[in-house]
Each structure stands twice: as structure tokens, then as C-alpha cells.
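In the block that follows, a single chain appears as C-alpha cells, in the form predicted alone.
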Amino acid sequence: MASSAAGGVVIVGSGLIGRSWAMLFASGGFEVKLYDIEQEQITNALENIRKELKMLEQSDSLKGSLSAEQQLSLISGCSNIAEAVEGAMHIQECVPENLDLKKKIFAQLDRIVDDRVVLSSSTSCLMPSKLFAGLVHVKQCIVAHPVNPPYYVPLVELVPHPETAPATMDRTHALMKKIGQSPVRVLKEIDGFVLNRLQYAIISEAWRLVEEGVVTPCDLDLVMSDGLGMRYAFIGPLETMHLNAEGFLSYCDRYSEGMNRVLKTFGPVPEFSRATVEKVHQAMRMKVPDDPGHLAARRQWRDDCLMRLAKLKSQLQPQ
């Protein structure tokens, strides 16, 4: 177990993502301070974490080698930011996705931290150059963007500010590996990072295929869940190409002409017209009614599936 002398982790913001990060760091044996402005929010977050860790333990899905009680004992709440960050080695910001709010938090942290701590943001779309502009400790700043829900989906995108020190990237990469996540180094900042750029490319073509009457919304989703998604759960698009021929060069020799021809038919970025929005909305509501109860139940089912898939993947991964 990590000792407090080695420096703990501070989570700024006790919402869904903040709670998930707290659980992940505790699973790796790190002392975690959960900071929020309202004591009531902290109390609720700690109770929520307690229930979730107990549930994970009962279903044999708890991460790390410590018991739920041991992990819980590592997490404490704090409503004084200066007190929370004292002696920390990593600070993970998880406040709502608002540039002004996040900048305000980082300016506050910038004034009170030392030269050793890593300042990390969970933002999914704000550019590091905007987020960390003008900070004294900019070399210690990085984006560590998790995927929702982070406890079951291990990917973390590490995105540097142009002035982020290589050591900050290395330390954060090592820390993410230590808590069982799968960090990727985004070598330079780009709008949307990597995951959302890939996701938006898929959404864009999915939209066109539905809008042009090529396929129904439900069948479109089936193409992904029972087709591409089956192999993408284990290997990415580039390795898929490599395995679908006698290696990557062979695939490109064989299929690049056809890919080029099809890609030229893709057309402009969709306008996301209201008519198609309504069409897809109705199809999705037939499958999962959009009242809070049905949506929550379906999310729970999704998370259970992800939990079981994560277990399967850990058994199947080549050592």
C-alpha cells in the first residue's frame, strides 16, 4: 500500500467522474482526498462510493488487491482546497465541463501547489493550451481524459499542453498503469483528442446511412454491436487490417483502391437535420423508453456488460 509520505492523490469535484477516479486510485493503494465546496456533496459522494465498492466486492468485480473496507479507509473528504492539496503528488480535476470554471480552479491550484505535483484535468474536449494558459506550473499540467464509466472502461487519453514537461507525461502514464487503466499518449493537442474524433467519424457516417434510407437506426446499431464492435473490443482498426490479409502491406495493396472509392462517396459533414433526429429518436425510444427509470436500468445493464467484458479481456490478454 502506498504510504502518505509518498504523496497522495486529490480529486477536485465529487460528481460521477470524481467518484470513479477516487475508487480507481484507492484500488491502487493510494490515499485519496475528495475535495468539493459543499460538505454535503462530499458526504453523499463518500456514501455512494461505499455502496458501490461493497457491491463490486459482492460481485467479485472489485479492482486491486485490497478489500472494499481497506479501499474505503484510504478515501477521505475535504472542503478546504489548501488543506486537501498539501503533500499531494497528483491532482485530478473533475468539475463540470466549463472552460471558465476549470480555468478558475487551475488558477487557484497554481497559487498553492509546489513544483512536484502533477495538475491533471478530466476534460473530454477542452484544449490544454486554453485550459492551462498563463499558469506558472504549466510544465506540470496535463489532460487525463477517462472514458465513461471509467471504472469499467480503462482507456485514458493523456494530452499535453505545448509546454508540458515530458516527465509530467511519463509520471502520469506510469500512475495510470499502476491503477489498472490503459493510458495512451496523444503526442500533440488536437480538437476532440483521439477517442472523440474516431467516435464522431462513426456517428457522421451512421447519420448519413440512416438519413439516406440505406439502413434503419436499429440495424445500424447492430452493424456495430454484432459486427465491428465484436473485434474492436479486443483489437483496433489498424491491427484488424493487419490480420485481415497477409499483414498490413498486403491489406493496403489489396483494398486501398476500394477504400478510396468508397471514402469519396462519403459527402460533407451532416447537418444533423431535425427530421432524422426525430426518426432516430423514435427508434431508440421503441428500444429503450427515455424516461429516467428505463434509461437508468439500461445503463446498469450496459455497465454490467462492460464489467463482464473487462473480466473476460483480462483473462484473454496475452501476458
Ligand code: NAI
Given for the second form:
Amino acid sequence: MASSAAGGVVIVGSGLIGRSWAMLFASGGFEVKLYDIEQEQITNALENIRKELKMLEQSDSLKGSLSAEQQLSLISGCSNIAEAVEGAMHIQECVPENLDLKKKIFAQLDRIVDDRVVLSSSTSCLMPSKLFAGLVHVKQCIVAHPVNPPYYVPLVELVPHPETAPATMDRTHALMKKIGQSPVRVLKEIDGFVLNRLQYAIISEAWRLVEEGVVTPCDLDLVMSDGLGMRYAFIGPLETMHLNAEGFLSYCDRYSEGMNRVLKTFGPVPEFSRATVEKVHQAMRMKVPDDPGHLAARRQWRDDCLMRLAKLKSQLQPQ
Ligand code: NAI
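Since the structure above is the form predicted alone, I would like to see how the form predicted together with the ligand looks, so please show that one next.
Once more the chain from above appears, this time first in line as the rest of the complex follows.
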């Protein structure tokens, strides 16, 4: 269990992402206080976390070395933010993606925290320089962007404000490792961070290939799920290059000219035309009808697959 001298963790916003963070921190043995502006959200979050942890324990997928009951005993709700942050060493903000709202929360926290706590935002795409502008405790501020669902997808992008202290980055990196996540240091802020820039590059070319009638929407998805995605769950695109020839230099010697030629045919950013929106929409609905029941069932299946993949990855140690 984490030492209580280390201080606890506060989650601000008990929605989808706040709940996941609470479970992850508790799995690492940290005391967690869940704060929300809506008391009902806190009550629902605690209930939902109880169910999830029990289910994970039953399926032998619970993270950490503590039992579900022990992890649950570490998580409590708190409806007073000043009380919640008392003695905390890490505050993870998880309120809706709205710059003004998040700025308001950080300004509020800035007035009540000490010089030791890390102030971290889960934002998917707001720039740290905008989010933390003008805060007295800016050196202690960082973005820790998780990937949904964070319990099964361990990546966390750590993105600093230009004035974030290196120690804040190091502490947050160590904390993420301690709770079993896989942090990456984004060395300077950029719109979309790294994960979404890669994701959008893929969406952009996927869009063009479907729009131009090169491939159907369902076959396009298969290229990822049964092709590129199979290896990308274990090695990234750069290591793929290294392994697909006699090392990275050999790959570049053999293939850079071809890559350059193909890349020049990519064209401008798609306009996301209505006609293509309709075409993809029809294909997706044939596969998974877009009513809440079918969508929830498919998400549940996806999370199940991710949970099994996470287990497999933890069994397969890198050579
Ligand atoms: P959500 O809507 O599920 O939860 C937001 C929670 O914040 C709600 O419980 C709401 O009552 C609470 N809240 C609103 N105003 C508040 C205030 N002033 N003080 C305290 N609590 C307040 O949102 P979700 O999906 O959990 O997203 C949270 C953050 O995580 C967003 O910045 C989002 O971009 C980011 N994120 C979301 C991902 C996703 O797939 N949903 C993935 C990665 C990051």
C-alpha cells in the first residue's frame, strides 16, 4: 500500500474518466477522495466503482495486490473541495472539456493548495499554456491525458506547460508507473498532443480512401483491426520499420523513396463531406445499430477484448 505520508489523491469530477482514475489510484494503494459539484454523481460513482471492482475481482482482472474490498475502503466521496485537497499530493481534474470551466477550477485550486501538490488535468485537447495561464502554482501543473477506457488502455500522455517544473513531470511519471499506467513525456505542448495527432492522420487517410471508393468502410476498419493493429498492440511504427528490414537504416535505404512517393499522393485535409458521412454512417449502422442498447453491448465487448489483451501483454514480457 502507498505510504500515507505520501499523501492522497483527489479526483475533481466523478464522471466516466474520474471513476477510472479513482480505481487506478486505489489499485496502487493510494487513498482517493472523489469530489464533484453534483452530490448524486459522487454517490453514483461510488456505487459504480463498487460493482466494477467486484466484477474485475471475479474475472481475475483486478489491478494491484489489494482485494476489491481493500481498494474500495481507500475511496471516499467529498463534497467540499477545500477539505478534499487537504494534505493531497496529487489532484486529477476530470470535469467536462470546457476551457472556461477548467480554468475556473484551476484558479479555485490555485488559491487553496500548498507548494507540494501536483495539479493535473485529464484534458483531451486543451493546451496547457491556456489551461494553466496566470496560476501562482503553474510549476506544479501538468496535463495527464488518459486513453478511454483507462483501466485497460494504460497510455497516459504527460504534457507540460512551458513553466512546468521538471520535478512535476518526474513525479507524475513515477506516480503513473506506480499505478501500472504507461506514461509518455510529451516534451513540448502541441495541439492534439501525440496520440490524437496520430489518430487524426489515420482518420484523414481512411476518409480519403473511402471517399474515393478505394475501399469500403468495413474493409478499411479490417485493415487496422486484422492488419496494422495486430502488431501495433506490441510494437510501434518505428520499431516495425526496424524489424521489417535488417535494422532501421536498411529499412530507410530500401523503402524511403517509395514512402515518399506514396505520401506525396495524400492530398489536402478532407472536408468531411456530408455524402461520405452518410456512406460511413450506413456501413457502421449495418454492423452495429446506433441505438443505445447495441452501442453499449459493442462497447462492453470492446472493453472485454481490451481487458484480455492487457492480460496477454502483461504475461508476454519483452525479450
Ligand atoms: P463526464 O461528463 O463523464 O464527467 C464530468 C464530471 O464533472 C461530471 O460528474 C460533472 O458533474 C463534474 N463537474 C462538472 N462541473 C464541475 C465542477 N465545477 N466541479 C466539480 N465537478 C464538476 O466527462 P468525462 O468523459 O469523464 O471527461 C472528463 C475529462 O476527461 C474531459 O476533459 C475529457 O476531455 C477527458 N477525457 C475524456 C475521455 C473520454 O473518452 N471520455 C478520454 C480522455 C480524456
